[in-house]
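Presented below, as structure tokens, is a lone chain in the form predicted on its own.
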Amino acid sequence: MLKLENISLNFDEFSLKKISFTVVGGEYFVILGKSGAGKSLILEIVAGLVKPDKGKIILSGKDITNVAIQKRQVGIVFQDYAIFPHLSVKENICYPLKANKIPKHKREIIVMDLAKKMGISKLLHRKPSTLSGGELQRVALARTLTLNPKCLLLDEPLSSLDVQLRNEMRDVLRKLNKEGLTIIHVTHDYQEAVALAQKVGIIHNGSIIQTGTLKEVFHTPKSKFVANLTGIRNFYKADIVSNKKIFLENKVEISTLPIIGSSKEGFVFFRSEDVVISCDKIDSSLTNSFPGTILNIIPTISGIEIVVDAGIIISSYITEQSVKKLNLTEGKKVWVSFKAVAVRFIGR
């Protein structure tokens, strides 16, 4: 088990701000946020690199905060891979067992073991300048696991490779994961979090701001942030009125299935997929409609999102052909509207 108590760090423009989180032993964790945010600084500090200016470190019940960097059983996989241009791919694996010192033969059988695993028996002799960015991810890993760490530490390992050799790496990430490993694993991407991690941790602004596992996190976010960083776009304050009712941003008023809690207060959030562009107001099960114009037509990967200020700004996820059927242009007066059902409370 990993676990960080309140560890802080600060410079003149920026701080990490008691960020505690706990990793279960085996468990794949991923630190979701946007550049800039701390993710990478959290590694360092873990790793040894950083030292922070309060908090601990907890390894398997030991306080590792002060110990070497050699000494701490932790493995880290930079974003450049750091290999040395140098070496071959076999001096590379083998640098840190040559290292500490381990036996020749020894080196010999954790080496080809490795590289077996990684899928790169055939490159051992090759130079790093020969290399794909995925063959160079593999070597990375193959020589931070040579010393048996007991939690691996990646560092936005996939953001420089293509979409054929992320899925690669990917299913490399959950075999290792799968034989027990501990993995600690910083992205910006939501889509990579979603494929791997077991819990996530939610860091914005140099603080974690929500932990889970990923239906708690991304089901139940409980900020606009998170929202956003989710893919949900229509999140919003709300006050609730009556069993049925919630007032949205001291705007706009908006029906529920029944609220269940004693909370007065909190969000709400429905999906942009949920609602539905119409030139008319539609007679029909959709409870909540409003009318509104448009502001911005967005292509995006899963079709176009129609943004409409509606009183509150609300998001619609719908198709080009759509689009085209319905004339939509920006400034164009149109109706959204989305079912009862739809609508998801958060208490505070």
Given for the second form:
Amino acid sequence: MLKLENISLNFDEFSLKKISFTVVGGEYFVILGKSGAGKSLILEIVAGLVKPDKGKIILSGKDITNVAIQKRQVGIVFQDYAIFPHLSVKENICYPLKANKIPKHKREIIVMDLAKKMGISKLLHRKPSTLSGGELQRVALARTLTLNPKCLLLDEPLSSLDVQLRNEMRDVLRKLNKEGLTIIHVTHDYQEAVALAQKVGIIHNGSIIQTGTLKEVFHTPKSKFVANLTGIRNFYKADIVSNKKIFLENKVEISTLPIIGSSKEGFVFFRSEDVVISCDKIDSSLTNSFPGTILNIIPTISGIEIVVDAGIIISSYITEQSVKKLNLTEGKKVWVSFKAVAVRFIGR
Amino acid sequence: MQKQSKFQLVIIFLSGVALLFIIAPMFGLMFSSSLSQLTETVADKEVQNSILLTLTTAFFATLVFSIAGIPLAYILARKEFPGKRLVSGIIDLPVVIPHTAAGIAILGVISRNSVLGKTAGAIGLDLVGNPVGISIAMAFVSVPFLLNAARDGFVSVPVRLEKTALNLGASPLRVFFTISLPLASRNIVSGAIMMFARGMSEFGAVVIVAYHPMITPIMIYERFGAFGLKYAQPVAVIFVSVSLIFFIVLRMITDRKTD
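Could you switch over to the form predicted together with its partner chain, since the one displayed so far is the form predicted on its own?
Complete assembly follows, chain above in first position.
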């Protein structure tokens, strides 16, 4: 188990503020945040490359805050892989084994084993300058795994790979995690979190603002920032009018399920996939229906995003066929509808 | 288009003048002596000993001060400390002061009355007029080339690689010898070759510390003063040739290694 307790670090223009989270053994924890939020710095602090001003790092019950880098048993793979350019692939993978005085015959077995597992057996005698990004990453991973670290730290491991390599690497990481390896992975891409994480921590401006399971974080984001980061577009400031009515952004009144709790204001969000677009008002079970004008039609990997100004800006994901069928164009008048049950309210 | 080609012509012409400025005197020197004069000079034991002395003293100066200087270069590249700029300035000092003044300064340190001189004297070594003194004088004026090149070499090694090596369980000493030093080696070797070259060609500082035994630059000066240009030229030709051969061979070896 890895536990960070109130880790703080101050620089002139940036600071990490009281970072605390716990990663249980064998868990895949993803730290999600924008560039410059402090994600990589957290990894460097855990690995011992940077010393925190305050706070504690506990690994397997032992305080490692002041333990030397080389004795932490925490492996880190950097975004740029940090492969030693003057050594061959084999020498790179052997490096930690030699540094830890593992006998030569054992070194050979470990290297061959890991090379096979990572699919780099044929590259062992190559120089790093002749390898592709995906190959370099496998080498870096194999090198880090030679010493069986208690915890593996990955800094944006998929960001510079193409789609096919990314899928392959996701499989490799899932497999390693299934074998019991604790992994902390930092990324700016919520889809990586969806694909890999058991638990997610959201970081913003040097603070962890929410941690929890994927479902907890994605379905109950604690702020607009989290909602935006996780890809939820329809997120509004909300004031409660009555038990089943909410006023959004002081502009539009919508219906919801009965609201539990005593909050008078908070945030409302609903998924773009739950919003229906029609050319005319439809008579259906969709209790929320508003006329509006199409502002934007944006192709995305989840379908076509239709952005409608209906007093508030509402986003809907529909298929390309539907766009053609309804003959949707920017500036066209349409109706946006969604069920009351699709609306989630988070009181403040 | 025409403007550009005129501009190019001017560039080529000026480059040619600059190159000619270096090549012409050297070319003139190389053809200044007859073959018989050259063979006679090559056979001259005094010349042979002098060239050998120059090469060995410059070599030992480079070797000893490389071992002592590389850690300083590493500290300058990696650590922040009060007075770092001052230390960097001090390193360049021998390059900017007149070399005869450097010789005087060295003489003050190694003379029989100095602490170093007395210590050496205690083991029967007189540094003044001795190859050790010559090496010290050569090193004093040439060590900035090594230190600056080595520092630049260490700066060019990404800190991340060193930290990765530490993360992989290597001790700081191991990281230095297996990552930092090999990756900075090209710069260090270049600096060492420059230091060797500068040491070999030193006249001003060495002449103050040791007129005898005579290194070749002093021999060339002495022959010029005592017998005239014609006597100095063959020695100069042979010394320049030996230096050139040395550098070409050294460069070839190091280039092959780093490739």
